[in-house]
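Next up is one chain by itself, shown in structure tokens, the form predicted alone.
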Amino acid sequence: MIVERIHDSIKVGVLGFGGLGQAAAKILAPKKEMVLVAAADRKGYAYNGAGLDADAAITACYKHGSVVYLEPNGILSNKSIQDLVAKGAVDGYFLALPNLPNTFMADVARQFIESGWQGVLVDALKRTSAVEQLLQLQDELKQAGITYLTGCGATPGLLTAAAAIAAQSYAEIHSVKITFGVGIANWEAYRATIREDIAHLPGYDVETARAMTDAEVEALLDKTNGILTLENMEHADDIMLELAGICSRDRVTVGGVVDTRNSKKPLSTNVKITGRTFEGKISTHTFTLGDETSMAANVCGPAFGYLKAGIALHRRGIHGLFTAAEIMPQFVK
């Protein structure tokens, strides 16, 4: 995709204020080509067509519990998605937020689809059958003038995104295998993504995950020493390497370690996309993330990217699902 320059500041929504959505703001706070002028969380929202102040709607959130508390912005609403996108001049959103149920990020979908609003979605969706659902949506998301972009974080999405450019060195793709190292000093900064998390471990699934107590989760992680070891995840991977016609979904594998304890990432992040050759060599390439680079920076950084690139999808007239092995993201100064 040629690049189109971006003349005036995108303005940009992040849905779900947790961990995730607060290092979305600390990132967007330098940009120059967006600004951050909506939040939303289960309480509410907060919107100022100008920007908003990523620092004072974190520290309401550290403070109060929810970014409705950011004065004079914040708005109580039992309904924030649909209230803010009613009032909003909001150009695109980032859904950062928790796919539990693993229906949520489809019916968030239809809320934007039924709402009448134009504009780019990106999410970081992690689950292949929450993927699957959205592609049920895309005449709709197409006939709604909504340009979304799924499975944009770091897996899926920078290592995804990796392995599709990769695979061109070769006629023919073996196996593409994804190891993930993560580190969180206090999982309680990231609660909706550990439990996603505890729902790939044996014996788990996204219903008992998700109706998890804090006390519960506590007690989970004590029995591991904080520690969580996930294999062969059903990660959508998978279905966006096969619906970009890298390769077939079973070739594609996904796991990984997460400490819920400590910062320092227990292994480094990386994908080996292991093919064959034209001239019938069989090779490996291998992408490994800086493990100085931390989840939020390795999530939220692609996400705005590819909202980048959804914007210029969506000003050309182009609108649809896309995923992060279909479109190369943007570098958003």
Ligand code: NAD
Given for the second form:
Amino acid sequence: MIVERIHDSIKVGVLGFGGLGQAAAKILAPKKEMVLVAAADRKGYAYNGAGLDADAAITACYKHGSVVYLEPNGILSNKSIQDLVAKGAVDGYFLALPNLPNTFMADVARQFIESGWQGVLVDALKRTSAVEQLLQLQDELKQAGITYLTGCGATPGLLTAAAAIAAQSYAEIHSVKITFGVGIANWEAYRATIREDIAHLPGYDVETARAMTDAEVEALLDKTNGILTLENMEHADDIMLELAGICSRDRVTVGGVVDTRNSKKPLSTNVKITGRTFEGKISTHTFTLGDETSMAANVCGPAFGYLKAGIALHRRGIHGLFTAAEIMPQFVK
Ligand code: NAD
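With the form predicted alone already on screen, would you show the form predicted together with the named molecule?
Zooming out: every chain and molecule, the one shown earlier first.
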């Protein structure tokens, strides 16, 4: 079945095969327009130009801790991204990698630029300062023939794009307030996400959170009953809405609650966009995600929608850096 649809489908690679990477593979499995041909993690990569078996790749990770144990496609490598990019015929990559340290994603982008590879990159980056680093690579990405869409997860991503659409009712935007609720049964399924969230707590930063052992993370979660309450986070929704001309970044706030011991969301994820209409009325639009939708659904779905949009841009010769607030995602069939 994979072989039949491979000719005209978009060949996708997923870099980082943890919680989000594995969910991404599951989401792609029934799709006709995209096929997963490559996946990489810290230990190596798996590549098959005719398509990877998502279930087998996830089982390899579950049983042995890495996608390299996917027989017969897995290959051990201590520079998995570099080796895969050199070898694989891939149209676009979803970067489901931890941004630890905070410069990691920009380093990966530089590796792609240096490799001579051309195609589409999509990330689900979270921090403003991380997106700022990518902005500095704008010209190099363009010259390299890469179309890079950043901030394409849930927040930033889906909610930022919703804010950009909701803003159209107003003459002036007063505030964009994002509040997210995440429920995951087990923090170890999303180690990077949880470490990066801890980095926003008072008294922590990216480096201290990165240096924490798993036991230290567990000890912290024990103290809070598994709950992380996050306020005034450094989130790139602000710079993305500013770049899209919606409002200045100081009008955008992001916070939320993460329950690491319960897959039920502690609160409904929403974005409230308050502004003044041309008639002088002050009003608020609210966009609320369904409580049944998981973090993985709300991150990976948009990431592939933006990847499809990025492929359309790339085919028209449009390269460089774009954010989720300036491009409309396309639905992947
Ligand atoms: P995870 O810890 O579950 O998995 C990370 C994966 O990356 C692992 O497979 C690991 O082996 C691999 N990896 C690490 N270093 C690597 C390297 N140098 N080369 C190749 N592979 C490497 O991570 P996760 O919880 O799935 O999160 C991934 C990212 O998604 C995080 O940065 C997180 O902040 C982000 N995220 C964004 C949103 C959003 O809405 N924008 C939401 C959730 C998570």
